[in-house]
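There is one chain below, alone, in structure tokens, taken in the form predicted alone.
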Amino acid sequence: MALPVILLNCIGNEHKDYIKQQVQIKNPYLDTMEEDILYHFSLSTKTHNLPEMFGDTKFVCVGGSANRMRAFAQFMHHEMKLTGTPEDIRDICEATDRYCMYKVGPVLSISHGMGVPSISIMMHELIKLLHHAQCRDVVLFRLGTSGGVGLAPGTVVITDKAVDYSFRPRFEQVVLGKVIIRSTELDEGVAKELLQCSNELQNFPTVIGNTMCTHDFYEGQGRLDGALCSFSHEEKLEYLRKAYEAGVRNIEMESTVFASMCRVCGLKGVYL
């Protein structure tokens, strides 16, 4: 419950206009397309009026689990005292089983699955959706669980930088056989505002730190309980010690691509 409460407190405050422009896309070929199909959302520029459906969106909250993002949307619906009942909110992506999407007031709640490939697909279509809907002043939040490094269980980590396995703030994407490197620094202003919001609440320990993104849940995160394990317990602890010294405070599997795509497209993004 910590993340929704902190986020609600932040959304409820008077906000600055974070962005003074429409959501950007970095693909000149989209302008030449008669129809843009958002395959995994089951939406299209030809079959749906995207500005009417999504034009007032100000906050987008994404997380791995479909059930959690539905519960989050219901929580926001109740707390914002919207008309209707929270249980009746509709999954906009119900025609596909890839992701779920709920809209409650100016807030979109979307699932992204597990790992870089899954969230990457979702982010491509989400950014195009926000662009086609002519959205402005949008802030993206990623909410979810992670493995803490040197922190008490239950601590909320607001990501300063998303880093790779070598603790570098960058995302490597292979495009046509070539490695493209993109920066993964997130918005410092929104992160500090969230930290301030958390300080106004009780019982929600919150820190700002680096988040390490790995390629899998088991070996990549140094777990000893997978089907494969190529390292010793001592080697695991030494690696985690180096991670902590590099500023890493939690480990998960999606942060670098989220941060890099927000940065390239001029979106304010914050990772929790």
The other form holds:
Number of protein chains: 2
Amino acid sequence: MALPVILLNCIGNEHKDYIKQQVQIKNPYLDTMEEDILYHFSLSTKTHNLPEMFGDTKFVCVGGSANRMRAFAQFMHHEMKLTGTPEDIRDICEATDRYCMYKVGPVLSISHGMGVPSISIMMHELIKLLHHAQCRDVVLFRLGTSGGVGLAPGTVVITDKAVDYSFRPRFEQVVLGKVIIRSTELDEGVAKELLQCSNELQNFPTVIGNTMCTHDFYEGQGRLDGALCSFSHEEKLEYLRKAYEAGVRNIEMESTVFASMCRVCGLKGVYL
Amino acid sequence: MALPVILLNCIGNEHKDYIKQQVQIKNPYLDTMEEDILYHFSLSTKTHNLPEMFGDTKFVCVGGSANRMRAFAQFMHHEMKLTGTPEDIRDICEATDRYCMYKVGPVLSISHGMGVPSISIMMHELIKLLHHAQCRDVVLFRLGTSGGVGLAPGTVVITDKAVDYSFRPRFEQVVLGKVIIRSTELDEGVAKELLQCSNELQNFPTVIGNTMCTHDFYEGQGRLDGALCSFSHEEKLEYLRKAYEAGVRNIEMESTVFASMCRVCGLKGVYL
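For comparison with the form predicted alone, produce the structure of the form predicted in complex with another copy of the chain.
The complete assembly is shown below, putting the previous chain first.
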């Protein structure tokens, strides 16, 4: 419950100077294409009027689970006192089961599945969607579950930098067989703004820290209960201790590509 | 339609010598645990009688899309002439939205989402499930969509080796911050058996070839219509030509971890 309440407190601030910009597509071919199909959203520039459907979007909130992102959209619908009943909101992507998407007022709520590849597909198509819809001043929030490192359960971690398994703030993207390194530092301004909102609310312990992104849930995160486990309890604790020393405060599976794509495309992103 | 028909033709052969073995868990802690929770299936050794629910499983079929795996289970229900109506099959994982799972006779049909991390979580929990349920002689089939390389659309590719972006038959698994290399060669016996089934049916062009696994759908696979694109049409074709020369016949996003986990755990796996 902490995340939507903190977010809701921020909604009024949508015209802050630091979010006054348009999403930048980094693809010279895109605007020359007759049609752009957003395959995994089941939307297209030919079959849908994207500016009409999405042009007023100011906040995009993404999270792994489809049910949770529906519940979040219903919560926001209720809190923003929109007309209609929250239970009747429609999944805009109902023609596909890859992701789900709900729009309530200026808030878009989208699921992204689990892991870097899954959220990466969603990010490509979301960024194109915001571009085609001519959206301006958009802030992207990731609201997700993660495992805390050295923190009391329930603590909200606002990500400073997303780091890889070696605690480096970088994302390795393979482009036609070549590895490209991209930076994963997130926007400081929005993170601080959010921390301040949280502090004012008082009820939700919140910290700013690094988030470590792994590519699996078991061996990469030191779990002893996977189908494969080749390390001891002590080795696991040693790794988590090193992570903590490197500033890691939580571990999850999507942050590096989220942060790197936000940076490249000039999108203000917050990762919770 | 090709895949279920080919598979159905194989169902009668469930007692082949090459599949006479039990799934091997490679985790010394697992059998000492009081309870094993399969978090992403919403199942547990304490709350569910796994041997009773799953003990007779002989074929596990997995694919990315939840809707498709439900349709596949309904198709198999119909073809195997089971009692009850195909439309009434129940999602065993309905308490979670991470994956869906249907059981029809000896066939288990499970969705795995998109990308290596997503299927990796499913594989860990599936292998533990088969172990707890004391299943024997199980064959695992992946039935999925993929992009063909130099093949007529609709051709079924049975994977020989899963290869990475450099066409190497290997999977890099990070274990507590260290990179471990695992082999990704799939079982030759089951692949040849499946090819023979397909040849007998005649209607479905089928080849055995390498499958390249990428970690994204756009930049890694040479698509010109992502939010980011830094290469030319010619560079894309050059990369695909090199892939073809290295034996790659299709490209998708989950094969390397599927193949490597099948090998490590002694599970006969076929990747379509």
